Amino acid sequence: MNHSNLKQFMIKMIPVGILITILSALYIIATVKHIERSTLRLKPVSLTAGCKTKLDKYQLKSGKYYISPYVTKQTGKQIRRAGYRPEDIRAIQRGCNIIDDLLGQDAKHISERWNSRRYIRGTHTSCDHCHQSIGDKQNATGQRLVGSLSLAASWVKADAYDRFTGLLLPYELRQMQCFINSSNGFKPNISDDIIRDITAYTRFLSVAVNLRTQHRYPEQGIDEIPVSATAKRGDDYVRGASLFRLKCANCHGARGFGTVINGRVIYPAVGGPNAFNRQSRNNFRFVSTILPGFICRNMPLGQEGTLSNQDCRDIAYFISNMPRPAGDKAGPLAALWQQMMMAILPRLVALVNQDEEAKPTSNLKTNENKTQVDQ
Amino acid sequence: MIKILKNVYQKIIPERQLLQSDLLIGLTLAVVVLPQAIAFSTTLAGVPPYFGIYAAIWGVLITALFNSSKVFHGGPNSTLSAVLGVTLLPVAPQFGETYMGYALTLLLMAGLIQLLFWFIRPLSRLLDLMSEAVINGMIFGIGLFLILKSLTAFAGLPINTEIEWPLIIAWHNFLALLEIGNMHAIEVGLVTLISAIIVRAFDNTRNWGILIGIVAGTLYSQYLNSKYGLENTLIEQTADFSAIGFVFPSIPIFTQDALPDIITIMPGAVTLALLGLFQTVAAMRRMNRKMGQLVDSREGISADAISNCALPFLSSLPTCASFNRMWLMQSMGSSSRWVACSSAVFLLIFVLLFSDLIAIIPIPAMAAVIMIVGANMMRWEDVRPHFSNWPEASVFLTAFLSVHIFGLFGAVIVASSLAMLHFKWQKLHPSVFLDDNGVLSIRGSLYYGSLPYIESIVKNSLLENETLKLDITATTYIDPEGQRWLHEIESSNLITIIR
């Protein structure tokens, strides 16, 4: 090979060299990231207050066997189940933290919640807004509540056919529906640590309360309220609006935008850009039985069970008419339109409200005047 | 007699050297189509992998035989597979017997609609309303799509099935590759990628790049498996095809019970048919220019239609032109359509005789191959001419971005509309100029749309000149409104028309 040929060859090899350098650099970055991840998973987990109480109650600790104090109390027998390794304990703890505080409001660093913020849009979502008491709602005597969206009960019915789509859904895929629609977010990879940790926690819960796989328990899902469970007067938007003002607006705000104080979500949004999207099963217009069921079983906080079935359907109907994100299946144009309208309309409404307040006769005071409302 | 036979033989069979090269290209195509066929069937369409394999065998054979282009052929297609999956998702559970029946029905309906496009010429002419900028934008977009889509398989992760916001999902996939990817899988993918890149850098071995890459990746994965054990490396391998036969006859569902569901999936059939034809016509036009051949795009339509009418009876995915594989054929110097046919035969031989060997090809190596194919479609020299004209550049960029925002069908509609808008804008503003002799010449169309523009120029010219001559010899089209206007200004005696 003479000098000019060698030169030509070298020039030709430059892009190849650059490409190989980039690929090698990516390999090195991936190696570093993997080490960071391993270190993080080995670190002791700092629990949220709720998780500390919950996991202490179930006496989660590593060992050859696990005996749940809850089961002992309920059955009078000490039932030995397979124990947990230290890494299992940490996974369960991290999963509990994610359910309790998805946005990492209580975390010193967001890495404690792994990449949860990457997969949710908006600033309000946390799993325990729907899966209350960190997915394990019980009454004062320790009885698990009917239709309380128990994560333990949902784990034991995992890998079953979804009754809406007819698809066989593994538990990891069931979580996707929460991420995409209830959190108005994106699907994490099915192998992501966030999914693994949530699965570890819910699996532990099912052991702690002694549920058997493939059994249907009353605390699984929502105790839905179909029209047949009412006097069949039809769902009333005006009545729903009135009830919402009376029973819900105090916490969720008059426009359903939720209450945020000092950057902390106190009550989540049920409408607006931070709420569940139109394709969520919480959306009454999509599935009309779930949100009424949730309201009747869990709302208003501290006065659960005070609303009639018809009240719950009316409130849910009213909530479904609030503006909210389109949901990805509606396509990018619908998503853009919804976001645009939600960005413009609140400002217009605020302008109108300002005019109203400027009038000397107006005594209008909403909850949002007292608290900082996240829009 | 022997002389005649020898002549016929020489005509049909290319020269020895060319034959060797063609067989190598066919072999490469078979290797490239294999991961696509498996991935499209299982992850996008929701049917078993043999659907994709039969599309890559019988779909390729039928489409290659029913047209005269040197490179045009069909095969499993990502967009069509995704449409199949999305359309049938609400109808039946994926991978189920009913689902597969409906998949075949959907394919047959799409095939029949495509037949209509073949029989009714004006319909097929409508498909020509796609400019080169639109097609190149789509090709660039699909190239990037293939690379981004392969990230998870490259990292040994499950495929993220979310189809909305593909660019965001691709970014998440990239981060997942760095953070949680299987390092053994990444190493296998990198060995495949780097070996293929190095081999392709040399002119003499360029065409062997993908094959050598696959072999290197497979050997490295076997080494890792022997060292650590498959249960520790967790490197996914290609599906086992030992149960696949020569052909798998099937019948679409057309029972009375199924009628409501069939009506539900009708719009999906129209989308499937149109999407296939758009890609076919675009590919046919693009490849014609690349190869210096002129093949009527209707030949592509007929090949697609016949293929998609026959494939529902052979348990296959729908087929349409494949940009990436035809691109590969062209870049490797394919000399005839027998290359495509040979790829189908090679694939059939692979799955019939060497299924055990195929089974050990690691999925990350296949993902690396798809990345190379995607990168191969993104050639700057093909798109550089578009950037010398800003309307064309905007159409190219719109098509490219739309692939990732609105999908392929959306990209065709949005970018073609923009191209049409630009064309219409040009028609609205014909070239009108006044020379020193007071002659106003109109080059372009004189019609209701361009009249206000022309009238304003005529009026301004009359302010500077008492009389005017209007030269319409270079006017390409005059509509009735234009003729009436000409008659009016002629009768005013201020303007003389030169016809």
Given for the second form:
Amino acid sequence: MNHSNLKQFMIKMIPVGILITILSALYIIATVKHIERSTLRLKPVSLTAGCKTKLDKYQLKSGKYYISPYVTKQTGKQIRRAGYRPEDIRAIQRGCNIIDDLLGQDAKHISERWNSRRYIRGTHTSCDHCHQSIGDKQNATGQRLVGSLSLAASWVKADAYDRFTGLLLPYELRQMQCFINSSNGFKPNISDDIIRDITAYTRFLSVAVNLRTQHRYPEQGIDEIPVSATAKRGDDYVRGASLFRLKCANCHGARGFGTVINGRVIYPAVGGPNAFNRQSRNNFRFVSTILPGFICRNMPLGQEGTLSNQDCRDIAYFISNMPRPAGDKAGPLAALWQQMMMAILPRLVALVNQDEEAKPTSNLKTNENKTQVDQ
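Same protein, different state: after the form predicted together with the partner chain, show the form predicted alone.
There are no partners or other molecules in what follows, just the one chain.
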């Protein structure tokens, strides 16, 4: 091979060398990430305060058998179920942390939520906002509540018929829907650790309260409120706005942007960039029965059950008209419109509110001057 041919050969090999270098770098990165994940799986889990209370209540520990104190108390019988290995315990603990604190507000180090934050847009989302009491809401006597979005009941009905897609959706796929729509985020891979950990926790919950697989329990899903369950047979935006200001704005804010104190989300956004998107089943315009049911069952905090069906539908109708992310199924024009609404509309509302607040003051001054002149 002469010098000219060698030079041409080397030039042709440059793209191949670049490709090999890139693939090698990706392989090294993947290997490092795999080692990090394996190391994290073996580390002790720092539980949130809520998860520590929850798992202590159910006496989660490794052993050959597991006996739920909840089941013993409710039935008077000690029922032995298959026990848990140390690695099972850690997976359950991580899953509980994800449900309770998806974005890692209570995490001492970001690595504790490495497998959840990367799938979330915005800064407000937590599974516990909908699946309250860390997915296992009960009353003071330990009775599970109808329509309380129980994760345990959702797990045992693992291959449930989904009326929106017409498919039998495994539990893992339903988790993906939550990340895409309710969390306005990104779809995890079905084999990702986050799916495995959440599944491990919810499966443990079903054992702890002694639910049987392929059975339908009243605490699964939301106790929905259709329009036929109201006297007016319709929804009132203006009334919903008034009720929102009276019952909801104190926590969720006048514009529904939530309440954040010292960087910590106290009450989540129901509108704006940090809220669920328009493809979520929480969005009244998409499914008009779910959000009213959730409101009536769970809101306002400390006053649950005080709102009528009509109140809940009117509030949900008003909330649905707040600007929010379009969702991944929407086209680019719809997404752009929602982004403009979220950026511009709040400023216009604030400007109008400032003008309205200024009017009474100017009228008061005018009246005072008039009184002084009369005197």
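Numbering follows the first chain given and starts at 1. Predicted, not measured: the structure shown is a model, and the values here were computed from it. Under this definition, the rigid core comprises the largest set of C-alpha atoms superposing within 1.5 Å between the forms.
Taking the rigid core as fixed, one finds a CA shift for Ala343 of 2 Å or more between the two forms. Shown in the overlay between the two forms, fitted on the rigid core, is a CA shift at Ala49 smaller than 2 Å. The chain behaves as two rigid parts between the two forms; the smaller one is rotated by 5° relative to the larger (C-alpha superposition).
CA movement of Pro15 between the two forms equals 4.6 Å, with the two forms superposed on the rigid core.
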